[in-house]
Amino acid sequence: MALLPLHLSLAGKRVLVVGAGAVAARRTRSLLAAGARVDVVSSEVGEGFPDVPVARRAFRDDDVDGAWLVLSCTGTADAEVALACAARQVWCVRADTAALSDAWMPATASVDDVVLSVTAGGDPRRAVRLRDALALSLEVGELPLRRSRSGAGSVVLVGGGPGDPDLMTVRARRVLAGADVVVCDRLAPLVHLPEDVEVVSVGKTPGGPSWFQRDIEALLVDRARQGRRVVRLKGGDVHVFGRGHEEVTACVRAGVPVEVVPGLTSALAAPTYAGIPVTARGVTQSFSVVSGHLPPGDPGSTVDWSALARLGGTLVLLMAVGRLPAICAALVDGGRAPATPVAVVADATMPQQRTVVTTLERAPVDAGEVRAPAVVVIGEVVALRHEWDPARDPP
């Protein structure tokens, strides 16, 4: 059956509803959030019905005169009702059959200003998983939401997390689908972006060339001064050691709208795919996040590891690959055990990761040709590594 797909403006008209069950009710609501003013005619009223006028009584001809539409909701009537609407010329939903309905009712879904409404050859379960599905790709970003500009810019910065595009959150996702230009990291996850957005990679490569950051921040402030919309997306979360405070106050201090999107750290993730808990009952209570971009002694160094060796529980180290011989050795000289458990999770989430299992005092060997990206985890926890990858072998 050929179907001209139409959205109605009913704000202020009058239609009718035949019938006070639970498709009725369901069907009046929707009506009611159009705007429409709703007459219900229905012999019985079902619970929970919304609060219109219903004229308690079986449905005649006339009661179509002057109604814009008729949804004819009985289960028993419903012919009659269609009948009456025919030979005045006005639409009728009919709801016992759909075949023989002149109208539909799609089931529909927004996700901001887009409005889905979707039907499916008569079967309105099938309709409402295919609106389901749509909905919800939307709503993360799968397909694109993106609207015209207003002539407003603004900067978000977005926490990608730990590489698996699929660790992002939903926010994340749909602030990336409606972006005009991307500010990407090196480790930022790798998403599909419209050919139409600028994309400005501004990672920084360890011992290669790499953006400073003041001009970084003059780049986001210029393109939303421009009137576009900005998202800067960076590894892990925006502020573990992502520098986002500077790059928040530099849009602030610009007068530009900022907003941050949180994001999964590889602080927790990495240990996570890598079957290690930072914290179990009986085992440790604590755990602490550390840069290791400076090596112990570095007069730019603010990290105090004598006291990280005496404070016990789980240690993970961010940036510390290249400098964990230094590391270990500072850790072992502030008191913790040489045969202390170490785990060092390359390239964590995606599906080249590489864990290495050793000691403190074996580390800078053992792992000695791990790159970064890696995440280095320290203490009793790592002993309780499963020996399945949560990444690719879920339990």
Ligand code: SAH
The other form holds:
Amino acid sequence: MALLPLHLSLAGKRVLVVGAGAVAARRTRSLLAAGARVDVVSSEVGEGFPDVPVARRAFRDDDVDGAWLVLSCTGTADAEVALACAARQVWCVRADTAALSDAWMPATASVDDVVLSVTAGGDPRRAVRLRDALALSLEVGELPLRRSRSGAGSVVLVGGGPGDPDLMTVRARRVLAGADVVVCDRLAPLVHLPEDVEVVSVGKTPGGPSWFQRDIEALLVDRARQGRRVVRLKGGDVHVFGRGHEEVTACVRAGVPVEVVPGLTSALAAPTYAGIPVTARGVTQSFSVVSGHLPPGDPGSTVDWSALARLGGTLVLLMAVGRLPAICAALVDGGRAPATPVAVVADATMPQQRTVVTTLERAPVDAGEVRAPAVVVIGEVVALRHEWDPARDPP
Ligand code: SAH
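Could you present the same protein in the form predicted in complex with S-adenosyl-L-homocysteine, rather than the form predicted on its own shown above?
Next comes the full complex, this chain leading.
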């Protein structure tokens, strides 16, 4: 059947719904959302039916008079309603038989200002499945949702998760799909971006050229002032040793609109992907996330390693590769048992993820070869590790 798809403006217009069961309830809600004035005729009313006037009686042909549109959802009297509508040249959507209906109600969804409206050969379930899949693709940025440029520049700091692009949030994907400029770190997940997106890599590669923080901030502000939508894509979470606050402040000072999208930090993802629960009932009631970028005793360090040793619980160390011997020694000196289990998880969530399990005493030797990026997990929970390795054995 050849059909003309159409979006109707129903604000203030009278629409008649015949029937008050589940289908009628769903459609009445859609009509109300479109601003229609809905009258319902039905001898019975289903539970939870929307709050609209219901004439509790059988349908009469003259109920159609004055209606712009009629939805017949009775299951039994739809043919009769359709006939009364045809006589008055009013559109009628029959819920019983698509093939006999002069108008179809599509499965719809809206994402931003895009309205999806799907029919699928008269099979409503197929239409709903397709609608859901399309809406998801739009939401996560697999389909181009991008609007033409609005003129107002902005910066969004996005936590991209620990590395596997599957672990980015839906919001992160959506924001990326709308970006004009992406400024990314070395540990940010690699995602496919359209060719017209300007990609600036400001990652500090060991031995390679590196960006000063103030130059990164100046770049964000400059591109936003050009009216472009800038995404600052970082590894893990923006505020976990990510210098996110400095970049937010730079934008605020420059009067550039700025938003932050939280991300899954490697401090949590790495233990999980190594099969280690960061807390476990009866084993530990706390976990601490600590930066190991300065060794114990360094004048710049503000970490009290002996206090951490006494604190117990799970310790999660980031940026600790290279300082591990000094850190383990400081923890043992502070009173943590030398046999405390330790796991070092490198390239967590990536295909090349590797985990070394050892103890505080033996870690300097056993984990001596591990290269950054790695997360170190210290505590009894490491002994609960199970062999399932989601990185290599995806669910
Ligand atoms: N904001 C990030 C951390 C930045 S500091 C986050 O929330 O994850 C950089 C440190 O993060 C690295 O030295 C390493 O300790 C850790 N890291 C980040 N990604 C990692 C990964 N995929 N595997 C292991 N460690 C990772």
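Rigid core here is just the name for the largest C-alpha set that superposes within 1.5 Å across the two forms. Residue numbers count along the first chain shown, from 1. Predicted, not measured: the structure shown is a model, and the values here were computed from it.
**Q** C-alpha of residue 92: shift of 2 angstroms or more between these two forms, rigid core aligned?
**A** The answer is yes, as the C-alpha of residue 92 shifts between these two forms by 2 Å or more after core alignment.
**Q** Spell out whether the Cα of residue 372 moves at least 2 Å between these two forms when the two forms are superposed on their rigid core.
**A** Stays below the 2 Å threshold, so no.
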